[in-house]
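Given as structure tokens, the chain that follows is alone and in the form predicted alone.
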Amino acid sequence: MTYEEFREEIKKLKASNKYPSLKSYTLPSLWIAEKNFSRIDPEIIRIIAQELELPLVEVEEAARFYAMFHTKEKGKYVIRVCTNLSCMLNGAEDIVSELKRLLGIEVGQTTPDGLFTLEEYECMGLCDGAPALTINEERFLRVKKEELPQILKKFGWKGE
């Protein structure tokens, strides 16, 4: 998506009249950016601020506050492992360690090929499926570390 295409998407979103105020379109606009760009950069923030008639700082604060938005480069696939209590008690720490070993990166890093970014995440609300992880918007529940290579291969991983 180009910046101009993104601007047009924001205009379409505004024209939908789904929300009560222009400010209410900030998070949906950031979500469109998150799905279509490798990061939410200053130009994207400027476009949103212009189209929603908001101070630049308000859009930037929202982009930086929510963990679901990336203002730094991310991989094509973002792996989020829940590390809250239920998941930790059911093996999330082992899942994170195995992902670090398989991908050769630390939490917060992206693989050199730009395919995967690994993140720890506070509660995903999937406690009944602990330990849980997501890869972009796909959920994996009751994950065992032995299953990780097969899960990663589904997303193009070429290891082991």
Contents of the next structure:
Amino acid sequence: MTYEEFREEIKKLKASNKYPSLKSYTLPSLWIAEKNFSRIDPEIIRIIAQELELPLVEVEEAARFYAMFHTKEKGKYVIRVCTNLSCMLNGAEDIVSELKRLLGIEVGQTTPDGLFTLEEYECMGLCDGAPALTINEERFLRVKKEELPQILKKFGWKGE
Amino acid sequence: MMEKLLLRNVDKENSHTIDVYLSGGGYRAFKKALKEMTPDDVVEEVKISGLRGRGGAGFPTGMKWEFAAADVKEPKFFVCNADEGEPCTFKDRVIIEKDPHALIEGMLIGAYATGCRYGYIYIRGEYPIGRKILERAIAEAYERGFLGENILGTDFSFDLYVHSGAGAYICGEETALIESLEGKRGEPRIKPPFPVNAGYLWKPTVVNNVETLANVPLIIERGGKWYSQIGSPDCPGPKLFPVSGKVKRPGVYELPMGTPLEEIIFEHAGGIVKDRKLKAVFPGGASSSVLTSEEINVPMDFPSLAKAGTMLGSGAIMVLDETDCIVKATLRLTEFFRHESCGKCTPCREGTDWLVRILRRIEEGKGSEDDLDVILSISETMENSFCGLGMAAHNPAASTVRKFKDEYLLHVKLGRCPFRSV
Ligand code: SF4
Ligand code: FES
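Output the structure of the form predicted in complex with the partner chain; the preceding block shows the form predicted alone.
Below, the chain from earlier opens the complete complex, with every other chain and molecule after it.
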């Protein structure tokens, strides 16, 4: 998406009349950016601030507050491994270390080809399928270490 | 076996579609409310039912609606809190994904009763699948004339939208949720004023949790009196219990309020994996105090758990077996709170940080006996936090130090975690 297309999307959003206050469009606008750009950069923040008639800092604050928004560069696919209690009890730590090994990166990093970002994440409400992970919007439940290469290959992983 | 009420639809094929919902009697309660009852009648019926909010606080729903209905500021907003972020809570997810129309119908009835013109479903960002299902369900409801202007030929108009959060546990707190809906960082507001009088854009705003709303069509259809006779007398109704951790059959179980914890774990959830011994249970989410294996014969309802020194919270039951380390589990839950503390007030921001540091050093075998007293004194200070997050974040730490002191001390004595294979 180009910046101009992004601006058009926000205009469309505003035209939906979903909220009685312009500021309420902040999160929906940030979501469009999150999905269509590799990071929420200062230009994106500027466009949102202009369209919603807000001070820059207010948009920036929101962008930084929420865990799902990336103001730093992310990969095409974000792998979120839940390590909260039920997943931890069911082996989430092994899943994290195996992913680190397979992808050759640490938690919080992105593979050099820009394909995957690995994140440890809080409970995603998939605890009946612990250990659980998601890749972008797809979920994987009761994940076993041995299944990881196959899962990654679905998303274009070329390793092993 | 109790008749399934809240989960009555979830096993049907395509249960998320309006056709399946209608064929099971869906939207009948809403029509009844709209055509045969005044808004006051609806509030009265919900009051008679004794329904209390299922989000954690347990506030009587009928009373909340009465306050909102009495406020004259316009417009009023009706918000569904679908931001279940309490660790190991996944009950609302089941309703959102499998029975979205029950939720929409509950909101419609509530909006009619309180005079709300606009509604938002604030869904956590981690539920993208649920968001799509809800958006589709809302579109279906518009097509059939259940949403929009002059609904079913009456004066009642209601527009409903989905608003997606973006990963912040604190937004499950209703005033933080409202801040977030306004486009801000999710930081709690001072109460009072309460949202029913000054919520979204400082207008009257009802905030109800998903599970709470899913009860509403049942109450209107079968009557508050009928409802009030299910389960515990002072907190009636069916309840969804998400059970996870070391049980054979993790999942969401619908049972009457007051079902004993032991029965839920051993009968419904199939007992402990590999038939190991049960060690400990957090009975109401990550901010509840722990129960030992001797304490699980307790009815799962608000007053009984309070009496047992813990709380029902979201009703999320987290089970640990004899091979699990209590210090490590506590550390993980406390890390969660440190991560989610919004940083607005000192007891919570600093307290969660210190607890994590101390628990980590104990878990690594570098702690001392004095650390246990420090944990308890930090815990006391955190009682003075600004909002519920900080006030409850220390419960796992304080309660496990008290009840599993020997296991903590063993870490100190051995200089390592006794459960970790070296
Ligand atoms: S208790 Fe924690 S979450 Fe609540 S306002 Fe204070 S810092 Fe924020
Ligand atoms: S604990 Fe992992 S999804 Fe809930």
